[in-house]
Structure formats: structure tokens, C-alpha cells
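In the form predicted on its own, a lone chain appears below as C-alpha cells.
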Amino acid sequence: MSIVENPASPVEYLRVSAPAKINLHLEVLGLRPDGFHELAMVMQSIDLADLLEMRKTQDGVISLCCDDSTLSTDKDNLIIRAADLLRSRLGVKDLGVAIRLEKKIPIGAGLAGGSSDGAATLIGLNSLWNLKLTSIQLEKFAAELGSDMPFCLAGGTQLCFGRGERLEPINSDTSKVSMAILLVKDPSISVSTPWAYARCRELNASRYLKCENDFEHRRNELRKESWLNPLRASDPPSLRNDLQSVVASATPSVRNALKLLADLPGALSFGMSGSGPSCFALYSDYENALLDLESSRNIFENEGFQTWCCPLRFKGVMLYS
């Protein structure tokens, strides 16, 4: 199986890897004129990925099936929405595709699984349908579909501003980064992202920054963080997440997850990803993460948590022939 960076000719079948993300930093700066929150984030891809298999069809039908029966495969799924957007905007309604989704990223977990699947669809269909769209064009389509989706296209480690769609890649030597995470989630719990931000506004609006100059000052402060370039175990991220206290106060399983992660002896730091409910501990390397997981697996299972060990990943969506 070979990685396809830029296929030289049209193909009939592709597999696409769609990795999850975590937030190493999520700071709610204030409110934008459009009513959404202005954010300053550092997003990081991890090596936990869904797999999309795509086969070109000649019947003009977009179809989706999934090995997880709890996931909707109708028009509300971002895979279908991404494919429909490409066809309608580019006037290629005669093109069809049959997509099979192998789901590895937990659903409703704050890990951008749906956004990554949508980004994988854009990249996969750009190749499968021979659309010849540029990365800038794909990013514009992605931004229309969701705030996390532009990041998911290229992935890696990126500063993300605005609603999350304004990206600044971190140009560090990733060959020397071996960091990993231990990830936990209660499969019975999900958190509404709109609720989390609305509740954050209720509790914290009086402390929000008020103007673009203040927003830009905080962005510059984040750009200068010592831990950011390069990522390294000797100066690990502090894992700020302004939604964590909001969600944890209303979600006992998040509070419990954070407590259990705090007790892990090898962890560098720990926190919640996105709007939750997934939480994670950061490690210097995969071996140390796995060691803590093996020694604590029964504790997590007894508390009802699913667990994963994942190295950090420095690419986003990837095509395979």
C-alpha cells in the first residue's frame, strides 16, 4: 500500500486516512461581530484515524455505509455534505461514489472525527473525480462545512484562530518529536459543542476581551510560547482549555476522567480535548503512555472508560492507493 501525494492520473478506487485531533491549547478570547466566539488554539493530529474507502461509480449516486450502525449515513453526515458541496459547486452532478467508512474515532468525543471524515472526503474526491482543486480551494470548501475541517486537511501542529479556520502551521522538526497521549472517553456520554460555548458565555462573558487589538495581542502571546516550536517533552504544553471547567462542572464523567489522569505517574500534563468529553494525558513517548495504560487499564474499565494510546501525528488526511 503506497501513499498518494498527488496522483498523476484519475483513479477508480482510493483509501483515505482521516486522523483525529486534540487541542493542546483552547482559549476563548471573546465574541466576534457574527456572534461566534473568537478562539486562539493549537490543534494537534493524533494517530487514531478513521478509514474511508471510495469507489467511483457511473450512476451519479453518492452512497455511504459504515461499520458503526449508530452513525447516521444520511445527508446530515459531513461525508455526504462534503460530496454534495463539491458536486453542486463544480457542476459535476453526473459523478458518483460509493463510500465505506471504517470508524475508529469515537463519535461525539471532541476529537473532530466528523470534520476529519469530511476533510478526507474533499481530498479523496478531488483525486477520484479528477477535479484538480488546489489546497486553497479545498480549504475554502472545508471552512464552509465546519470550523475544524480546514485544520483536518493538512493536520500536524497548527495555530488556529478565528472560529478555528484561520491556520498557521508550526514549522518544527517533527522527526525529533516522539510524544504521545493516553486518551479516555466514556462511551455513554457526549457533549453538545453549541451548549458548551453558550455556557462559557454565560459564565465568563464579563472577562471576554472586547476588541481586535486585544485579540491580536493574545494571538501574538500564543505564537511566542516556548513549548510550541518545537514540541518537546522537556518543555511540555500546559494544555489550557477554557471549556474544560465549564464542561467538567456539568459532566461527572469528565471530572472523573481528569482525576484518574492526574494520578498517572508518567504523564507530563493532562486535560480535556475540545468541548469534550474526551480527556487525555500527554507523554514523552508512546512507550511510557502504554506503560501507564497497562498498569491502569482495569481502573479505567471499571469506571466505564474506553482507552487508547496514540502517538502524535504530523500529517492530516492521507490518500492511499
The other form holds:
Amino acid sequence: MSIVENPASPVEYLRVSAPAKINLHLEVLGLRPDGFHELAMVMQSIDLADLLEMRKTQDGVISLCCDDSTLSTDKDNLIIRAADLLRSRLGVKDLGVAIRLEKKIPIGAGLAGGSSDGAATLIGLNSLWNLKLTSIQLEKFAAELGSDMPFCLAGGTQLCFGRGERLEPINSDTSKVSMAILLVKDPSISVSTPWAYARCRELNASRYLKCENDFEHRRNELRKESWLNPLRASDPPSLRNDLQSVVASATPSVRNALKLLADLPGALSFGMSGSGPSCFALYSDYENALLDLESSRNIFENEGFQTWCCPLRFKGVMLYS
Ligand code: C5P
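Any chance you could show the form predicted in complex with cytidine-5'-monophosphate (C5P) after that form predicted on its own?
Every chain and every other molecule in the complex is listed next, the one we just looked at coming first.
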């Protein structure tokens, strides 16, 4: 399998890997005039990815099928919305695509699975339909579709400000970063992101920062955090997530996940990802994560959790020929 970043000539068929992300830091700074929250985040790709197979058609039809029948393949799916957006904006109405999605990232988990699938669709169709969009143009389309989607395009480790769409990549020496996570999620639970932010506002708005100067002060503090410069296991992130207490207080399975993760002997730190309900523990390397998973798998499964072990990943969406 060869990775094709920018295929030299248009292709008829592509496979695209769409990785999940976790939040190493999610800080709610305040409210924005558009009603969204002003955020200061560090997002990190992980090596748990959906796979999209995309075949170009000339019938003007955008179709999607998925191996997980619980996922909607209608117009609310970000894959369909991304394809529709490109087709209507770029006037390529005769072109179509048949997409098959192999779902590996848990749905409604706070891992940006839907956003990463949408980002993969933008990058895949840019090649398949020979649109020649630049990464800046792709980022703009991504930001129209969702706050997490611009990050998902290039992935890796990035500071994400604004709604989440203002990106500042962190260039760690990735050959020296071997950190991994143990990830857990109760398959019967999902959390609505709008609900989590609305509840956060109800509980915390009186403590929100009020002006751009204060926002920028916090952004600068985060930019200078020692754990980020560079990312390394010897000074691990403390994993702040301002949505965690909001979601945990209403979601027993998140409280239980955090309690079980706190007991893992080899973990560097632990927390919830995004608006949950998935939670993870961070490890210096994959072997240590696997050791803790093997000794605690039964405990997690008995409590109704699915488990994964995966290294951090320093690339976002990847095309394969
Ligand atoms: O942009 P996205 O569709 O992912 O956002 C989902 C919802 O999460 C928004 O409608 C909003 O209620 C909330 N949100 C927010 N502030 C952000 C990002 C999301 O309040 N920065």
C-alpha cells in the first residue's frame, strides 16, 4: 500500500484513513458573539482510524454505505455534507462518488470520528474530482462544516483556538515521542456536544473571561507550557478538560471510567476527551499501555466498557492508492 499525499494524476479510486483525536487540553475561555465558546485546546491525533473507500462516478450521485448500521448515512452525516458542500460550491454537479465507510472510531464519543470522516472526504474528493484546492481552501470548507474538522485535516499535535478552527501546529520531534493511550467507552452512552457546552455555560458563565486581551493572555500561557515544548513522556500533560466535571456530574459511566482509570498503575495521567463520554489514560509507550490493558481488561468489560490501546499519531487524514 503506498501513501499518496498528492497524486500526480487524477485517480478513479482512493482509500483514505481518518484518525480519531483526543484532547490533551480543553479550556473554555469565554463566550463569542456568534454564540459558540471561545476555546484554547491542544488536540492530538491517535492511531485509531476509520477507513473510507471512495470511487469516482459520473452520475452526479453521492452515495454512502457503512459497515455499522447504527450510523446515519443521510444528509446529517458529515461525509455527505462535505461532498455536497464541495459539489455545490465548485459547480461540479455532474461528478459523483460512491463511498464505503469502515467504522472503527466509536460514534458520539468525543473523539471527532464524524469530523475526521468529513475531513477525509474533503481531501479524498480534492484528489478524486481533481479540484486542486489548497490546504487553506480545504481548511475554510472544513471550518464551515464543524469546529473540530480543520484540525482533523492535518492532525498531529496542534493548538486550536477560536471555535477550535484557529490552528497552530506543534512541531515535536515525533521520532522521540512514543506515548500511547488506553481508551475506554461505554457503547450504550453518547453525549450531545451542544448539551455539554450549554450546561457548561449554565454552570460556569459567571467565571468566564470577558475580553480578547484576557483570552490572548491565556493563549500565550498555553503556548509556553513546558509539557508542550516539546511533547514528551518525562513532563506529561496534566490533561485539563473544562467539560469533564460538567459531563461527569450528569453521566455515571464517565465517573466510573475516570475512577477505574485512576487505579491503573502505569498511567502518567488520565481524563475525558472532548465532550465525552470516552476517557483515556496516557502512557509513556504502547507496551506500558498494553500491560495495564491486559491486567484490567476484565474489570473494564465487566463494567460495560469497550477498550482500545493505541499510540499517538502525528498525521491526520492520509490517502492511499
Ligand atoms: O462546530 P460543531 O458542530 O462541532 O459544534 C457543535 C456544538 O457544540 C455547537 O452547536 C455549539 O453548541 C457547541 N460548541 C460551542 N463552542 C465551540 C464548539 C462547539 O459552544 N467552540
